[in-house]
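The chain below stands alone, shown as structure tokens; this is the form predicted on its own.
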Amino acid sequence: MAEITQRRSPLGGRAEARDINIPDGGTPGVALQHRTGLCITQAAAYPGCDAALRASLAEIAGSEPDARPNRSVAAPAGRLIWTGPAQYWLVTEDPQNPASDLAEATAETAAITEQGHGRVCLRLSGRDARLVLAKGSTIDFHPSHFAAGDCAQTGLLSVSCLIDCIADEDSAPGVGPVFDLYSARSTAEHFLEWAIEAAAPHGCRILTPGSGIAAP
């Protein structure tokens, strides 16, 4: 029988739980968590097949992706993220990778590729999360411009990144805004170092790696 190998994190032990610049009895301004165990499936529609692809995604994920640019949707099976014209990510925590089912359902309408092994996701949350993001990007992260369900592909400092707003101040009271930040595996260490350096002045709590909501 062939040996089954497990995915190894490119961050090693660098994202282990600890507090940085949080005074005794104080409250962290931000939390960081390396999200592990994610399946990221990219679906790119063939010309003229966007509606058919969205229908297939709705059948598999439980909700249809938003066809508008830079929008994401919470679905029963995971997260649907617009990544380009007629192109979407389905991000799931289910150990059963949906890529094969989606490829079968969209054989005539879309190209399906797995992205999970090539991506790293950091979840950033807390009252000062928007200030941290503003240190590395020219995007306006004010809640009136970048709220729950908004996403963007941009650069954070020198690292290419997809930013997805999972929750904002209104939808996650007591937690603050919550963002998932996706970068390439090859830049994972540099990406984490930047995030920690940017978050440290605000009081940063690094949470144990996992797939849950990171709350300070």
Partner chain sequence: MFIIKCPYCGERDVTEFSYGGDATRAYPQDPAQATPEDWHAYVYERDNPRGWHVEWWQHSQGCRQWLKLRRNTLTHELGRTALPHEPLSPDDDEGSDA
Given for the second form:
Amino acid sequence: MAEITQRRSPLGGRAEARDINIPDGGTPGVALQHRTGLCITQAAAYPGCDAALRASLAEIAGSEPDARPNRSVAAPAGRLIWTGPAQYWLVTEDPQNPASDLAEATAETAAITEQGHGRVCLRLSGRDARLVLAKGSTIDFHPSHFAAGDCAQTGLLSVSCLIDCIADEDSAPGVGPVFDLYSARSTAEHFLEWAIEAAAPHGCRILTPGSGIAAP
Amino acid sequence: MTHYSVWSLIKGGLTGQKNWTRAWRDPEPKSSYDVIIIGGGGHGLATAHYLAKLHGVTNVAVLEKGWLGGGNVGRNTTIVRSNYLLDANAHFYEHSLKLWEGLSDDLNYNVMFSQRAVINLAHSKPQLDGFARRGNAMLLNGIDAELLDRDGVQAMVPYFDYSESARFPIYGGLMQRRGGSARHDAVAWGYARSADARGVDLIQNCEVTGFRIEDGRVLGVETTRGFIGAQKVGMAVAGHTSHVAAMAGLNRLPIESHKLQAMVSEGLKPLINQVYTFGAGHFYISQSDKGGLVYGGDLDGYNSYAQRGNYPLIEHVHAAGMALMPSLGRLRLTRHWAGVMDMSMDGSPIIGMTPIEGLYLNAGWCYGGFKATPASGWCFAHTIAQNRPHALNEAFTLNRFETGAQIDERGAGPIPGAH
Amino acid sequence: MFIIKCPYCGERDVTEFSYGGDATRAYPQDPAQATPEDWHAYVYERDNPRGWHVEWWQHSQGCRQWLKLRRNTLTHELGRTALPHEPLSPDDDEGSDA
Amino acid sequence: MIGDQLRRHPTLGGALDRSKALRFSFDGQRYSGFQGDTLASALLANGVTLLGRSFKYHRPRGVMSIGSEESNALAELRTGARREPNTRMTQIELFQGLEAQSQNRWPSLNLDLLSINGLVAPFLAAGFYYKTFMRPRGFWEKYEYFIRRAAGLGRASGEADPDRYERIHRHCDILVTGAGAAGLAAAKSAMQAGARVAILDEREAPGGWLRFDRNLIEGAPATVWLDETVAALRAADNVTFLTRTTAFGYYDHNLITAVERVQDHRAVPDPHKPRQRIWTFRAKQVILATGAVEQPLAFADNDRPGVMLAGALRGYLNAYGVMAGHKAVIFSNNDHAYRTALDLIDAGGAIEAVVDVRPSPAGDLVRAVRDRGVRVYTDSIVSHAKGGHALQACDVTPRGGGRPETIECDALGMSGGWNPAVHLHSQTGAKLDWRDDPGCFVPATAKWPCVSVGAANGDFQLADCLANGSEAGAQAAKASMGGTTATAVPGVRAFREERPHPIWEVPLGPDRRGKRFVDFQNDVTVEDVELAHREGFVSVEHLKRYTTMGMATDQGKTSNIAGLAIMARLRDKPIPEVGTTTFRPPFTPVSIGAIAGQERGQHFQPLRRTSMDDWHAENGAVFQNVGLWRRPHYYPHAQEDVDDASRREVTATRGAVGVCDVTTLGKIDVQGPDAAEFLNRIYANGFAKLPVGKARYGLMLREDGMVFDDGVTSRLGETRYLMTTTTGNAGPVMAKLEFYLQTVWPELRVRITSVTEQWAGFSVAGPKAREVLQDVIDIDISDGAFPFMAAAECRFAGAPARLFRISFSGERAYEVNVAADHGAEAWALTVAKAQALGGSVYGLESLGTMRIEKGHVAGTEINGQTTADDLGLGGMLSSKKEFIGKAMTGRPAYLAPDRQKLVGLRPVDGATWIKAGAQLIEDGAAAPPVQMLGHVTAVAFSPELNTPIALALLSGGMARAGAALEAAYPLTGESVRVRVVSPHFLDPEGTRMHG
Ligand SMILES: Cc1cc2nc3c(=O)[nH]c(=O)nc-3n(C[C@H](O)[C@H](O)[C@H](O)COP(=O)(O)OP(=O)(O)OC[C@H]3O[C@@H](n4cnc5c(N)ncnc54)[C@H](O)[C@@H]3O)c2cc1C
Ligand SMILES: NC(=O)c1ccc[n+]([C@@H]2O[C@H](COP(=O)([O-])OP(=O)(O)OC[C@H]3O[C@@H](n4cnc5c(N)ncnc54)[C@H](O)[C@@H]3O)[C@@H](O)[C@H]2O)c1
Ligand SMILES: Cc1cc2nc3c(=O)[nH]c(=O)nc-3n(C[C@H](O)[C@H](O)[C@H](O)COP(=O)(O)O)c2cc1C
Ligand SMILES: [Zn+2]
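For comparison with the form predicted on its own, provide the form predicted in complex with its partner chain.
To see the whole picture, the full complex is given below, headed by that same chain.
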């Protein structure tokens, strides 16, 4: 029997490495990278079970998610991101898919839903990354308002997007702030093209697609 | 009143325009009237005109809180059409269109009713089939309709995006050739002048602040200029219906007030010679005789009595405009404004009686009441004068929702913002 | 262009939200007991106030929470926001939750 | 000689970089200018004064102002697809190779045949068209044709705009609009207090009137302070400093929108950059420092080229080194305009006279002008400007009357005083106060956290602008972030200025001739205002609409106040009682492209694509848009059209197997101990007892009892369900479910999540469907183990999958969901297997055909106007439980026997196609209005039955079974005789799908 082995992202072949509007010897204002092979496990607690869910997540991911809205933490297994009231995303890398373990651990307390195939992830970094985000979203991206460990679900031009700040000017000096942007797969092409257009005036380097969710 | 004709114009030119008299008087309110119409918008003024002209009721006052025509009649995008699907709407709006066709003559006032055609654009085969359903219904109801294919549209206006790769490729459209536009202010002024000439008192800066009702019968209205008695009172206050009706104890009507914005570009030489609606993108456009592109889109999307719009809708409308017509990019928006719409629960109007004797209601026009102005006034005058609705408006009752007889042209259901 | 305070996400632009209409109407507690008049009132009738209005909004591009919001339909000033089960009325005189 | 910049002063002109000469053309004529010029300044430097034609009378016009208030000098800029009509020459920055054309003239600017309108002007008074063109009846469109051609201004290119635009959003503590003296002072003190500041100015260089006037600050030329301040602001990292950026709208909750002309000063924009960019500023505090607009005076023929605002005359000299005239006259009602006389004299020009309406002006500047030997006519007016295409002279008449004195001149600087630019303040709906001295409206209390400072607040003295600006900046910083720092205010010499004398219209001279323009662009004169008054259009809003005053592209920046003041005089009322018209955005016109921003082309409502989209495209699918998705409509082979292709696809499916992409169906994951109860309340039919491993068709109603949506919901586990919705309703259903769960039944232990994106879906239908799937699915799918309506989680060729034995086509069918990143491969594998068995892929057309054959309802029947009963689904409504919409289903109109209900149709001749959208009537020959009994909702050709078939909604429904009707399509004159039959055309017992 034939086996399907490879995951195929809608950005496959569309986000290959190249430079856009970078003068010779100049430095890009931003870098974009397509992050591949991510597992996204959504865990949503039933009424009254938030604390129990967080405890289960701590067990599986190695640290507890921040209970505060719009906060994300780096856990040993991946990133834990608040995505709604009593609801979190655990973002991990293939092949470590924690979904079934988590489902087992939370059978009474939470609904576990996989979302990794439904989203694409672009990593946006660099000096002008905050300006690029401001072309799509109305959130305040000033470093005093949106720094490492902050995340937000918002609109980015015409689509919804989860923005996770995984490093900022302080934590990643020289790199500039780093954001992971998660958006729906069905509009992935538009999402990528929009990001490239918004980044182009600043000089944009598209990096070879990569895997992993760790901060640079 | 000076009769308007070429001769009066020549005389004006020769006398330094000194021959003209006031278009309407500025009377003090009398202590009572046979009929009071609340609201000096298109519908209120038309009602007064037809009351006087067709029913001999001339002891009438129109009370307007601001200036005549300052409401929605003075801020709408002037599309006139009768391309409706459902019978009740079709017959009513076709009656209106016929009145439009003779209106300048009737009023001795050029309302610039321009039958330049209204075209609804279709962007898929199923959408075109839906239009065909409506077009066929129109023809069977005796209303003109034509189905256009892409080439047919392109022959009329070359500037849209006809490419296959357009985000919303154009498949064709439903055209009503007799539809078009009119000079909105002139409609209010023409009706006002004609009603005034027939003895109607037009009273501006006179806001109705309450009703005097005894034993379930209306006796008159309280206003910022004192109490004014009346045998009968008709409400035609469009976006302010809930507010005014509540003064008469008619609380909780099937109406929400929403706001609709409109925009005009800088003046241009003729570019678009018909009226186009791009429903899939929530956008419509025509060009005024002065040269401005007049365009708009959807409601702002939340209840509001503010005659000011917000920016997200402006962004959306302009993006939609660019999708349809990519050459718009280098043209410029000159002004945008808003009006307060009386959105009903099925998108159709209410013209008729109320539970209070002598009190009549004309409301629920949503964003389509300008084209209804003549028929609305005509039917409302009939309803008030005869104390019963005309066949043309008998379906548009206030209590139709209780029986489930809503007239929901779009099938959007009881979500007023969605009609 | 409003800034709406989501109980979870804080102040966000109105473009992230979608409107849900009058929040003072209540879905009949016991649907079986509700009379046709109750249903008619719930489905079709609105206060439609010119002034303070309590209304539903959903933070649809954010955390997807439905919330109640006090807003003045004449001036577009905003008052408090509340979660669905928290009380909030049009004449709640607390100006805002600042 | 033209082209030599003969009017250029040898040294003056702070805005110019004389080392960079630029060539440009106007109406094909070539000229030169300098870097830093505007098109207006460069043309003036070349002695060109005739720049445009007016809207109605086609009067020759020159330039009137030096800023965005310009109403005369409009041009078409650039050519081809980049042509931009109605561009204000005062704002066009010169660039190498610039091409501009005059507009609204034919055949040329010099010889404009429509200037004949000027001759018949006495007959074309305001509103004349309302009084004529009424006969013969129905002839209006014929007149209109010519009127439309005469009206309008510039020409649109009609070609797609080739440039890019973008939007950007910015939060700040303080936004300062306007970088004149007041705005800069405000920004500086706010910056020093540490606030996040943004400051913007619509001009290419900051400074406002500091660049156009000669002033001393701390004893040095004001430009020294200007340069230092700008440098400090630009260097600060808490400040965003934008020039060429116009704040054009002020919306709720302190949102200010501004347009930055990023590359309009370049011939062709850098393709990587936007041509223009819209900024939306969300500020805690707004400081409006937008300055003031000088007002013209309404004297006879005040529109002759050469007549301009006194400040403009001065500004062109100081900033651009343009001596707009050699013999100038100044006509003023205030002291400030005397600066123009002083500056012109100091630059070597000649001032023939200053005409002042005031009886005995004696302020510092007046004295200085007199000291230079200039003749000052006091208590006098300019009663008539003379000349044709250029000003030649003017008549000066004593105010009390008397003989005019004609003074030869080639430039006339007029000043009717200054009006604060309150536009942004007023756009919010905030009120204005009238200030008698100097006679202008100033902002009253702001609506949102905002103050106006400097000339925008009626403070015209530079010292006040600097002091008040500085204070406002500090206060705003305090309000938005606490703490303050005191800022030193630079010292400025204050001139003693006397009160201006308001004079809104200037009496005609003894010759009683000439037009006194109030609104230059729309050709509205004093007489028009008087006519409006005579006819009862006395409210300022009526005045505006009757005369069109203030409705041109300048929105009355230089005309509204005069117009309403004249009306106030006619009505014998004070000006504030007459009021102003409503201020609306934008402050100046904004490109439609800029507002659309990046939301253009494929970025406008971006298309949604399924995992298999690339496959479809590569395999020749013809697509159809459904909502935001694109889906294969059919897959033509060679020359096939849609009907051929679909017939082949259906035949292959019914005969062997077909595969169809159904990814777009909404999918909602419903989990929790109370999930069954939740579904039971949502759906009209029962869901409480659905066993694990089973799927069920569910019907949802709206609260008003109409059908809302339908779909299959499967129970995948004890507490886990997967709901599907129609493609179009996925979003609305999800929001509704969240609404009920969060607000009505918060006690239910249920969580729901959209998983539409997570799973790719395809259906495999036909007698060989199981054969295709059985060796790629890891569970037993034999009929016994996996019967009709079974559902299970499984693996598809090793990939996570879900399998449902459900059928829309009426065949034995399976729906496969595969984790979306595996969708393309799973699909390709399945298609290959299907094709090997004689099967095919199929698209929407075939999907439609097969559902019609089965009488399944879809979007054209679930149209918001149908009840469950209408659709033949009345039996599904549960009588045992409550569900959404139940209470409304019993209303009389919903039960009426003549409601239109679902039926099937066949052509009586068995061959003629019925058309979707046809109306059903009894008698095809009847004359309108014809009673319609229903309409055709969907049509298909059934290969199996070898006949066209249709679904319809018909009054009375199946009660009419067997009847013959006309399916009338009068749009094309077609009509088909049809017979009413059951909508279940094929296999009504469902033996095929049960297998
Ligand atoms: C932007 C926009 C675009 C539109 N486009 C179209 C279109 O293209 N085609 C179309 O057919 N329709 C259109 N409409 C809808 C149309 O303008 C209205 O439905 C119609 O004008 C309403 O009727 P009216 O003229 O009587 O209302 P109005 O002109 O609003 O008259 C109501 C009057 O009542 C007065 N009033 C209110 N309260 C009181 C009180 N207490 N006392 C005294 N007077 C009071 C108001 O001041 C107002 O003058 C549009 C509307 C808007 C805002
Ligand atoms: N004494 C008088 O009668 C008199 C009269 C007029 C002007 N003045 C002089 O004018 C100056 C007033 O200073 P000020 O700072 O208040 O005004 P200003 O006119 O010097 O500066 C205002 C600035 O705002 C900009 N601007 C206006 N609207 C804008 C918008 N919507 N978007 C972006 N930018 C916009 C203008 O381009 C200008 O640069 C002083 O120098 C004063 O001496 C004096
Ligand atoms: C069909 C139509 C055309 C218009 N054309 C213009 C125009 O050319 N110029 C302009 O300034 N305003 C134009 N307006 C807008 C009016 O100036 C005004 O904004 C509108 O009547 C609403 O009134 P308000 O802004 O005073 O509230 C137009 C309005 C309509 C309805
Ligand atoms: Zn939120």
